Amino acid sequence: MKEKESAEKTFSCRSEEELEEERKLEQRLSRIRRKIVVLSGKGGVGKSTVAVNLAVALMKSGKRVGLLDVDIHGPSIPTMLGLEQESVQGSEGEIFPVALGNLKILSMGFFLADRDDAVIWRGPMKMGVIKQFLKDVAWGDLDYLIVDSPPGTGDEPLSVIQLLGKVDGAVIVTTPQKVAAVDVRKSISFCRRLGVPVIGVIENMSGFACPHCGKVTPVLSSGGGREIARDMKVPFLGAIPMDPKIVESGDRGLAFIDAFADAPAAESMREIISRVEAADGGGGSPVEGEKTAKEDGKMRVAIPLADGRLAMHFGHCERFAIIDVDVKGKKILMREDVNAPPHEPGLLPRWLGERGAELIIAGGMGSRAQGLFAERGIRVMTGAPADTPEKVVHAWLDGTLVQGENVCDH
């Protein structure tokens, strides 16, 4: 009861321009499919390459897609889409981000006299020009926002991802050496702590690819993003070997991806963002060379009941219901409902881990127990709706699962 007297007492305090804001905010995410952040703990890893070539090719294969650079100090989204001279336009408290064919940019680039201007902001300023780029941009109907992140773990990435609240994934990114490798870790902890789901990690500047026969040579170690992967329990997406052609692409104002579409590089990008693509739905991509649901087209979900229903605190359950689905063939396959076991701090995740869940689909869920699940390498959907395990299923395989808020993220 103080509890909730608490609560109740904090939202009173909230200034109706602070509501209004929160309610902007709302409509804007609610018009956002999926919500992916690219990370990594370490600079000069290529980032902001593999986040301007996912958006690319993804527009390029009929998507609504917005890319939003919110590295405030060190924008280079402009420079590497040939987007230098452009700038941002408003209308009635409305922020038109630019447009190239049907992608959609926002960054801080667009906002300098002077390209060789510096930001120098603290915190709470660069936390309120992100929560800007979202509350009051005009990203319209999306079916992705690829969110470019600067390296770290520090004020862009949190404030980002706590003014998104549901984030569908992140993509991490790592050069092989080891002192990339160690930073890169953290950042699949800091996902972990958020309750982020990581769809994989990418291996940047593996190899080096000959511009003339297209052969890739080991000149540095290799490896590392594989064995990241590995050790934390996370899909690996692939490797891009370097190429000269990444270089000048960026510095021409071309996608690599688009411009180069022939090299080595371009084809090991294109099995990368299939992966990222494939994780579409809560599934997850699959961690090359491991048996998954995407290869043999079966899943096992697991929901937790109340009344028949699906539970909409998952941690207060008494049942289970355990689904084998033909993701391929959208059907499900078998159903069965189990009691749960008693509710001991982080027994559910090892006790469905067991049973072979793949995908949790919840009404709400803290991010502690959501983290504990990404550890074991399960999938976490929140904010379904409470109905039966059947429609709820049937309407993740038919991609027209609605999620509403998780109503108990804590």
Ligand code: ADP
Contents of the next structure:
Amino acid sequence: MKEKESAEKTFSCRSEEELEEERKLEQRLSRIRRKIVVLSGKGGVGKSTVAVNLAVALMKSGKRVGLLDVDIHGPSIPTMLGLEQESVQGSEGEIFPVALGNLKILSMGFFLADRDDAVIWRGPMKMGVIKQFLKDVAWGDLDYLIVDSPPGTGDEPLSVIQLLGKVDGAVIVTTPQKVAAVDVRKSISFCRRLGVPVIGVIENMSGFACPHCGKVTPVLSSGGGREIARDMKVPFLGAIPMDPKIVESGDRGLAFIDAFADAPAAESMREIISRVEAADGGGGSPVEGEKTAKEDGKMRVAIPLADGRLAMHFGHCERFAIIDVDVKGKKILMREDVNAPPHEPGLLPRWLGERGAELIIAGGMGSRAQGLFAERGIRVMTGAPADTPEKVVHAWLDGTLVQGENVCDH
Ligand code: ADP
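Return one more block: the form predicted together with this ligand, after the form predicted on its own shown previously.
Next comes the full complex, and the chain you just saw is listed first.
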């Protein structure tokens, strides 16, 4: 009997501790507005390169950004950002990330006494470290946390995603060869099983950008990433050519997008990043607890129409359905249809902004238009089907809206 009591006591003590840990983790994570994981089927495809450049570009656009390198076996982010000599400081159970302007960085690399040390840990220890990275790190308030995940679809990326709680979206990086397709499929179904919206697929090392004239020549074949995205009905975010300056900047500890802003590969990265920023996170149903523009949980959604259904090409729409929704109650409150204004450059974002639109659900929309809406704080979801506005909005409210490819990318 005594033994049982003491076992129960031990058990209840541990679970109290665990509960406290969970509360701490939740508290920290609740101060992060959007969490994006960067995944790849295998190592060496440019996952960390994408994570670094995405984080730096977001920071440069005025966002508060955290970059978490959970690739514990190959932490390359300190080298890529010239932070090899840095180590993290801690006090009273908190770890302070290394700051680079408005960018806060944490990497396993900061904890290794010798950069050549190999991390030889068994599963539970790795999970413990990953948990600590999330729970004890004083990230503060962040607009974005970019997580450079361990490659593959095994236990480590799984734990990362589970510990992060709600992940707003995943960016999947691949190379163009057909053999990489199997890995991308796995990564996409991994996200689907875990309920993580796929923001899209990036095809890296897609052709070779000539260092003299900038012309891109196909080398490894190309189009694998685009094909797989189409096949699996997820957005294709774009292709980044091979460019020796990407290696050079990584080795010199500089973000490529910053150091070689005029290179064609930097232009491709900027386009991809503006799509990531504009995306609502793939399946992007309204996020529980997400701050909607109005405190009462109401939101105004605009849907471009052609023949009474969602227009597949934003630029060709004739009318807009303006729909007020109660996000919490998952209800449509009001619908009003209005004629679209003339399609002059830059006019639609202003016109829809003046009408109070907070979210646009569209079929296809070019990246420039998406950028203009993002500047006005209007969220855009693309790849929605040509259904009636009610059907589209209900699917979005229920979190069942299936997003295909952005059919109009110009
Ligand atoms: P991963 O995180 O998938 O292991 P990395 O981002 O560390 O891959 O990239 C592996 C190597 O390939 C690095 O040396 C990086 O500089 C280089 N690299 C990545 N993308 C490109 C590219 N488009 N062109 C040339 N080199 C690249």
